[in-house]
Structures are given as C-alpha cells and as structure tokens.
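Below, in structure tokens: the form predicted on its own, a single chain.
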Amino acid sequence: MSKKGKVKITHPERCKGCEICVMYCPTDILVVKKGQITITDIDNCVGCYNCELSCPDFVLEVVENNER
C-alpha cells in the first residue's frame, strides 16, 4: 500500500447495496441511499483500502489525490 489517496466510487452502476463496504470503512464515509453507495465526508477518507479490498463488485477505488 504505498500510494496515499481517498476512495472514489469508480462503477456505480455494479453497486448492488450490499453495505460491506460501509461495515469496514473506519471512518463511516460511506452510506447506501436508494441502494446506491454514497461517500458523506471525503475529507475524512484515510485511505485504508478497506471499501476497495472488501467490495465484491470493484464498485471503489482508492486513487491518489492527483487522480480524482
């Protein structure tokens, strides 16, 4: 892990609600509204790859600031 960056949804449209990803984000960023994931406060993203490695749709991506 020796990028720094902040969690992006990169394919919405795979998303399917499940909510893994908001049980291992940290810092509660992330929500599912309408069955959609949603980040509240990207700011606060530390970048744990967390969201990224625990999605079984590839829905996130944790991009470099740059990146975004």
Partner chain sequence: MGYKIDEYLRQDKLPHIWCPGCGHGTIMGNLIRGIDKAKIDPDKTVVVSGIGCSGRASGYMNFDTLHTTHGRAIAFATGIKLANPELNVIVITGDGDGTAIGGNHLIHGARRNIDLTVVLMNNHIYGMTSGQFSPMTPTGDNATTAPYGNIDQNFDLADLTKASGASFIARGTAYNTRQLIEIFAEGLLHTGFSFIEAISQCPVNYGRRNGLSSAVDMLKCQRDSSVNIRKWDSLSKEEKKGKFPTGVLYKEDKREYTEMYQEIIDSVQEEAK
The other form holds:
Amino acid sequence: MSKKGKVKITHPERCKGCEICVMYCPTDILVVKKGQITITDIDNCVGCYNCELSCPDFVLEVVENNER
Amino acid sequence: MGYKIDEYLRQDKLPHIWCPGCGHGTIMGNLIRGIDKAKIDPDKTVVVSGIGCSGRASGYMNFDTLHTTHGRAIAFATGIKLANPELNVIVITGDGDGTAIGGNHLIHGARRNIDLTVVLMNNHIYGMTSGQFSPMTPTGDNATTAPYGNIDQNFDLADLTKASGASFIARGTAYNTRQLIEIFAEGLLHTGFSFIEAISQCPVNYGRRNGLSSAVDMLKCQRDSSVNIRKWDSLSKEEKKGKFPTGVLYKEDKREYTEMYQEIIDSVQEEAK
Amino acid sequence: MKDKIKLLQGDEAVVEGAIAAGARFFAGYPITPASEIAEGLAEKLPIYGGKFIQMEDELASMACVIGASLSGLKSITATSGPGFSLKQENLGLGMMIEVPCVVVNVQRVGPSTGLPTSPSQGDVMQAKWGTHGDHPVIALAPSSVKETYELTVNAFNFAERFRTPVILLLDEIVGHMREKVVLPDEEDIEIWNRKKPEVGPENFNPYEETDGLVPPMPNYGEGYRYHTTGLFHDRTGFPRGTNEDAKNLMDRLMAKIEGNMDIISLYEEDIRDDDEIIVLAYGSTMRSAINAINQAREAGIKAGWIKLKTIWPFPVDYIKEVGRRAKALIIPELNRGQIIKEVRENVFGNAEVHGINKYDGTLIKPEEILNMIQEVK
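Can you return the structure of this protein in the form predicted together with the partner chain rather than the form predicted on its own?
First the chain shown before, then all remaining chains and molecules of the complex.
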C-alpha cells in the first residue's frame, strides 16, 4: 500500500511569505514565521495538494513517502 | 494527482521576479500542470509572451520561449504557428498587453481561428509600471492614473473573443487551481483559437489601492465572485450581480487557419503538376 | 531560356528574387506603392509550399515575419513609409534578437500620408535610425528592375549570413517601372542559409560568439528549448542586468556588420583617372546621374559616377578616399539631403559637396544634374 503524500518545503529560499498556502491548508499546519513558511505538525498533513497547486513561488511539494 | 513540473520549469531562474502573493506564479504553475496533463510534446511547444508582469512568464518555462514587444505576442505567435503548424504555440499575455496595446491582435487572432492557446493573466492593472489603470480595471476603482476613480468601462473578454470568432473560450481564477489545470489542458488540446482568461491578483499595485491589501483577501474575493458555468445559468439576474462565470464558457468545432492554408498549398501544387 | 526573359516591374522583381533566394513566408498589410509585392507572393508562395498571410496591421506583419523566421522559414514583408514607421519597434526587436528577415520599403513622399503614388528617397535616414537606440543596419537600394532582383537575393543572403533584418529600399519609380530582365538560372544564384548549431541542446547557448560574431540559430521545435528576449541578454539568451553584458552585446551586434564591410558594402563606379567631378547617387536617381555624366563627357567635362547599392552601412573609407581625389561631389537625392550629410562628414572638406534635392514627388532630370556639373566644373 502506497503511503499518502505529505507536504515538503523543497525550496525554502523561494518563499516570499505571502500566506496563500496557509489560507488553503485544511488542517492549519502551515505557518509563516519571520516571512518564511514552516510546517507545524506534519502528521496532520492530509496530502491534499492545495498548497502545492496554489503556491505562486514553487516552494512546496507534496511528496509521497515523505521522510521530512 | 502529482504533476511533473520540474522538466517544464527553468528551476535555475527561480525565484521569479513577481511580488509576494502575485497570482501570476500560481497561474504559470498550473499552466505547466495543464501542459503535463495534456501530454503535449515539450520539444514541439513554443511559449510567446509580451511585455509587463505576464511577459516574464516565458523566461521561466522550459520550452522554446520568446519574450516579444508590448502587445504583439499573438502576431509573433501567428508567424511561428503558420510557418510550422506542427508546433503547439502558447501565448501568455496580460490585461494591458492583451486588451489595450494588443487588443487588435487578440480579435484578429480569434477571427482567423488560428490554433494558438492564449492565456491572458488578468490582474486588472498595469503592475510592472506600478499601478496605472488598464481596460480591465473595474470602473470606480483607483489607480495611479485614476486618482479620482476609474471612469473607463471594461471589456467582457469572453463576449469579445466569442464575437471575434474564437472557438474555445474559458475563464478561471488563481483561486481555483484545479479548475485552471483542467481548462488549460482542454484549451491546449483544442484545435483552433483558444482563449483563456485567468483572473490573477496584484496585491501590491491594485489591491493595496482598493481595500484589499493582501493576496489572501484578493483570493477570497475571487472565490466569492466566481461561479462555475454549470451553476451560472440557474442564477437570477440579481444573484449574478458582481459575479462572473468560470469554466469552459464556449467551444465549437470550426475550421482552423493553418489547416485551411495547407489545403490551398495542396490544391495549388496539385494543379501545377 | 525563353521563360527566363521577363518584363517586370521592380515590385515584381522583389517577388521573383525572394522566391529564388528561398523565401517561403510573407506577412504584410496593403499599402501603395508596395502592394504588388504582397499580391505577387500571395500567388507564388503556396506553389512552392510557402505561406502568405495578410495581417491586421503593419506592426503585426513585422512581428509575424520574425516569428516565421524563428520557426525556420526565410521571411519577408513589404511596405511603404507610413507602414515602415509602424514596423520600427518590432524591427528593433529583430535586430536585438538577431532574426534574419527582409523588410522592403517602396518609398513614397512623406511625412504622413504625403504623396502616396509619387517617388521619394525620404526614408534613407529612417532606415538607419528608425527604431530606438543604437542598432546595426543593412540597407540596400536598387536603381533598376534587374538590380532589384539581384539585391533582393543579396538581402536574403545578408539576412541569413549575418542573422539580422535587412532593409531593401526601393523608391516608387523603381517599384513601378517595367524593364526587360533576364533572370539567372537557379544554379547560378548564390544562396546563403543561416548557420545551424553543431552542438546538442545540452551544450547550446543561443547567443554564443562564434566565427564572424554570428551565433548559430536552431529552428523552434528542434529541441533546443532556448529563450529569446528584447531585453539585453548574455550568451545564454536570458536577461542579465550588468552594464558589461549590455556593452558586449551592443558591440558584437555592431561589429558583426561593420566588421564585414568587404562583403556587405556594394557599390559601382565609373571614374577615370582624371575625373574631377563625381556624381554619387542611389536608387532611381542613379539613372538620371549616369545619363548626365554621359552628356558631360561628350562635352569634354571630366566627370564620373558612383552608384551606392548598399546604403547602410555607409562605405566610409571608400568615400574618404574619393573625397581626396575629387574636386567636387554632386549628390542628387529625392529628399532634402540625407546621404549628402554622410558624404560631407567623410569628405572633410577635401572636395566641394553639392546637393540636388527634390521632394515634391517629381524625379530629378538628367539636365538638372548636367547643369550642376557645368556650374561646378
């Protein structure tokens, strides 16, 4: 059984802190701290892809078997 | 669900130049996902853009890409496509680039029904030059060149392109990313002039002057004012007020320009034999 | 042989020359006195598998031609003064991003709508300075129908060889005049095609300096997936904001033209060792000039002529040398004096320089030139 994907911040250097992903996240695990996106609780990530599809800056990806 | 976008993105050119919260990055990303979904050959795909914020998209997309002059992208694309109809030619333009200085090329490209996919990123403002009103700035809103409120009226771009002869017309928003991907993929696979208006947000040069200072607020506004075309017709006139339909708004099978020209070549050459 | 002898007007000779040079794409907009070029190519191009499109305006025509050339077809557009003005921004992009194409301007009297059916040489300086900023320019000006055919072929060859738009400046007389022309056999026509890259996409830089400063150019769709922009760019094709990169690009764009004057600069002369008065002309004006010189020589006057076929780049060294041996230069032009300024600048006062200028839509007659020769002798 393939594990469900979870969000990963693949390119933190591209984040401009716009908080668009924060708005979309259904489980509120994304928070912008000091202008940079952070993940508060990866276990609660449901892998919905909302953040990946909405991020204007190609910062986040939902990765299968995410090892953080 | 996962789209392979790495191959289609010039990763070494990122971060891009667009401002924090700009919708153009989201729209470009989902255009790329639409390309992936449509499975068109990236080696046979050309992206042509004009001038302004939207114009910069071509530089980040890993295809043959051409950043042209202000408003003329569709005219350049017409030459590229007619010279080699095998190519998938995508035009990226903006509301200033595509409806003001380039408005003539938009209606004539549509009239010819030449097989281009035109993506118009509509952020309702000239962002690159810091906030002058465009033909798509809503009447009454503020801009640096409309300090007392904009008195210009807007185009309905779906009506405009339909009247001009486009055979695929769609509208999406940076907010509804999944719908955007579907629209882009369908538009790319349509043979004929495909016009896709993608509503974008410019928090810095439009929102800030009009009571919407964050990208999140502007996206919520897109969410609240857009109605899927499947529901649109059931709304009353009153319910439609301040709202716009999204989705594939019009589609027809119609003879395409480069195919018709090839028929001329074939018949003339047959006669010459 | 028989079908190679034709009675053609200059505009039709552009059509024949373009087809012979391998042109397979035309985009244009109707305008007097250049419409015959569009009409001719609309008929001929599909026979050769080429494409013709009538665009919505002049700006679109210029853009369309550049796009078609990027897809790999030799491309041409044709216009007259008002349209040439409208094409300038996109013409500048063509120079900046180094796209081969040919732009024909059959000159009529301007400014504005001017005299649409009357001849002029008023766009000579516009051909050089029409688009904004410094830029490289090749402009050719034929004086007969035969020369129009030949210079059209030259224009495509220069465009392909030096990867740049080339301007072909006819005037209304040359464009509409009919003459007998013997077209050369196909195998006798020298054809140049753009250099294609010898490396694969992974090692390709679209604006890499190579021999002769002209970068190789792949067609769209060949897998190179490269970027092109009108912004100042480096060898990768991507915009780079450094002042050094900007200077390097401009220097290379100019050097690839100016460093190849021996190939690009075309002129003819008939100057005897003891000739003191030299008439320098181009385009239709040349025809009156030669007639006037012949009459002058019959009258025992020591006079000769120079015919410029390449106007830009201007043959600076040649004119300097002519200025040192001549007593006087006479420059007849259908404008208020455009090329004469280039001549004066390069003659440095060594010889007298006189202009004969008409800008009322009539041509310069041989007697007018002959009178000037007699005045200055």
